[in-house]
Amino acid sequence: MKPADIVIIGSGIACTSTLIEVFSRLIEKPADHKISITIIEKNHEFWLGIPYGSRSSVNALTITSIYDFFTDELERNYFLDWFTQNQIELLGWYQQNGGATAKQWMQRNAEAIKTGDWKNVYLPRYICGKYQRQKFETALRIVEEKGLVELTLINAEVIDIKPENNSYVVNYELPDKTYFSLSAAKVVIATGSAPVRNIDLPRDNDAITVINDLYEPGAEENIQKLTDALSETKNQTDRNVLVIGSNASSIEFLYLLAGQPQVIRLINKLVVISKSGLLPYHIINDPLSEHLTNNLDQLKIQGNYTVEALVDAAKKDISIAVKDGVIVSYIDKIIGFTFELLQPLDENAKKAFIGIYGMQLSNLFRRSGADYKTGSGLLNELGKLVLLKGSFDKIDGSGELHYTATDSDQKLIYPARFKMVVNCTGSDDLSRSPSKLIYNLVHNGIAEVNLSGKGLLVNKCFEAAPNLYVIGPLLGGNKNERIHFWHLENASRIMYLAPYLAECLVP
């Protein structure tokens, strides 16, 4: 059988953004034959991925304001025009399906939406997903009508990719556990974020119930699982919930819980454990344009610095900037100045900054909008939220938490047992990834993990190997002529890179 021209693994926003650009290039300059493209998606739902599809709650919001979600002004205007035309239908559906959380969101954001204050609106993510899907489907319809593309969809999980005769054999597993393979001239890995890391968690039993991945099978299903487990626990003081990690999924989980008072009433204590003991900061809209960068200023005056000294100075200025919350313009100034001071350093220093140190800086100013902060705020007001500063070691089958205190390195046991455990730790180093595909790519020597440990090493044409491309979060930590992001959990950055990948796929 003739190999497919392009196989794309994953059908979320990295896939649709790339295909929109591929289709645009083919419309402008058709190929000498119909391009065969196969999409392999392990979930039943195509074109949305986890963030914008049913695995996230309808109440899940954009992490940034809609103004920052679409950083390209032209694309933002397209979206806002579309939203304005469909606003009544979109928000009407949301109110009907989002319950109390939707009602509260509408009340908080009605005035900002009315006045077009988009720097302060964090829209339900499903709206952005719907926009992107409609944009993709419109482009697909055009190329199919013109006979430029033949698209094939396969619902399966890719478990391995192997080079063979100047092409690739893509091995995949169907939902019924049968195995098949196909050949591809070019393969694009667009699988989204790597799976959550494997940590020492017990199996569900009479004493403890575990949610290892908030979005598998879906956030709403897992909140129901939590509700059932707590409801069956007779003693209120035993209805304790442990959340491991304080990242974006953690703050989202708290927000989704806060919109369900019947669930909140069941919880005795909800403990969030992380090394920092902090949830993402709230965002402050500060009108001031002057922000101090004393440590970076001093470093510039001194000159002859190392990348380690630069990062240390940036960390000190960031710690001052986030003292009362995150002022986005202030953080932008610090990061921009840091990049300016990075330029005189050698290429190895720049790669180390993107691969290792950039994420350290980002962790210092993790932020969320006012809407998401209402979740943790409510739990805190009710005396149910505990932020525990420490490293998770293990939790045994009886719900006993063992951890290491961040400040003292002391090994401790938490003085209450947990009925529920939710893993919000994020992904592991890709060399230890539970993903069969990623593990096989790395350990079979086909792809290499970059300095960050969170991304695959690629060249400026997005290739981890000849004709094996990567787009989306697995690009994070790369530094080359075209790609220079320490993380890509960001739709606007994926959209920015998609035209360049399309150029490599259909020159």
Ligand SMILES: Cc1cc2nc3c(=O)[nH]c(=O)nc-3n(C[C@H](O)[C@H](O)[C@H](O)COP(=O)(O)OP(=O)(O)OC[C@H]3O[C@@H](n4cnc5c(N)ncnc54)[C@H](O)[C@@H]3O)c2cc1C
The other form holds:
Amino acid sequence: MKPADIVIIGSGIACTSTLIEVFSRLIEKPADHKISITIIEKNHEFWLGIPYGSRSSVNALTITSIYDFFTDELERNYFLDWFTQNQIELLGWYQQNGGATAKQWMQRNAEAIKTGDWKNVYLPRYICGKYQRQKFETALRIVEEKGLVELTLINAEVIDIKPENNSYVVNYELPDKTYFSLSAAKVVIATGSAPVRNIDLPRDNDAITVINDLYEPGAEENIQKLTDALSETKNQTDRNVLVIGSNASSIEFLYLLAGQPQVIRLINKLVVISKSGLLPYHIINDPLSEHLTNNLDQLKIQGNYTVEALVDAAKKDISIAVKDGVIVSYIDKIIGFTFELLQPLDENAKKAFIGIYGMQLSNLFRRSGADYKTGSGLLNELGKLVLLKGSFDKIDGSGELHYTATDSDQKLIYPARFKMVVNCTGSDDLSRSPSKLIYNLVHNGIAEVNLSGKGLLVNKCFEAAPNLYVIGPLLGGNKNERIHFWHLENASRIMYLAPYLAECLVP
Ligand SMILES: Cc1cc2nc3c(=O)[nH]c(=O)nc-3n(C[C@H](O)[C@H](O)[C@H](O)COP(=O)(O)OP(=O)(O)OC[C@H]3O[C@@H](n4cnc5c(N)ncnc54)[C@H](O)[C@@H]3O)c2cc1C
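Now show me the form predicted together with this ligand, since the one above was the form predicted alone.
To see the whole picture, the full complex is given below, headed by that same chain.
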């Protein structure tokens, strides 16, 4: 059989943004044949990915305000026009389906939406997904009507890709566990963030119930699983929940729980264990405060610095800046200044900055909007939230937590047992990834992990190997003439890169 022209693995926003751009190029300059494109998606739902579809809750919000979700002004205006035209229907549906969380969200945000104060509105994410899918489907209709593209969809998990005779053999596993393969001239890996790391967790048993991935099979199903496990636990004092990690999914989990008073009532204590013992900071709107950067100023005056000294100074300034919460413009100033001071350094220093140090800086100002803060705020007010500063070692089958205290390095056992444990640790180094595809790519020497450990090394044409392309979070940590982000868990950056990838796919 003739190889497909293009196979895309994963059908989230990285895939749809790329296809929209590919279609637009084909409309402008049709190819000499109908381009065959196959999309292989492991979930039954296409075009929405994890954040914007049914694996997330309808109540899950954008991580940034909607203003920053669409950083491109033209795209933002398209979105806002679409949203305004469909607002009554969209928000009506949301109020009907989002329960108490939606009602509270509407109360908090009604005024900002009315006045168009988009800098402070964190929209339910599924609305962004709906917009993107409509945009994609419109573009698809046009290329199909013009006979420019033939699209094939396969619901399967790709487990391996191998080069063969100037093309690639893509091996995939169907939901019924049967295996097939197809051949493709070009393959795009658009599989989103690498899956959560495998940690030492027991299997579900009578004593403990485990959620290894909040979005698998879906957040709502997992909250139901938690409710069932706690309801079946007789003593209120035994109904303890352990959340491992304090990243974005952890704060989202607390927010979703807080909207369900019947679940909150069941919980005795909810313990979040993380090295920092902190949840993301809240965002402060304080445009008037003085944005001092004493450590970076000092470094500039002194001159002749290394990238390590630069990072050290930036870290010091950030830790002062986030003392009372995150002022976005203040952080932007520090990062902007750090970049300015990076410019005179050599290429290796720049690569190390993007590959290693940038992420370390970002971890110092993890932030979340006011809506999400209400979740941890409520649990805190009720005396149910415990932030434990330490690293998780293991939890045994009886629910006993073993951990290492961050400050003392002491090995400790938590004084209460847990009925429920939720893994919110984020992804592992790609060489240890539980994704069969990523593991095989790396261990079969087809793709190389970049300096960050979290991304695949690519050239300026997004290629990890000839005609094997990457788009989305797995690009994080690359530094070349085109791609230079330390993290790409960010829809707006993915949309920004999509036209460039399209240019490489259909020159
Ligand atoms: C829960 C969550 C919330 C987020 N919220 C925001 C936000 O508010 N704003 C923001 O800018 N960014 C957010 N992000 C960051 C996110 O990475 C990007 O916004 C964007 O969704 C990434 O798109 P993607 O298509 O690369 O990944 P995804 O949307 O994750 O899509 C990847 C798809 O690939 C499929 N897949 C994976 N492996 C395989 C395989 N081997 N075979 C076949 N299919 C496979 C998956 O099932 C999935 O559908 C969030 C991320 C997550 C996980």
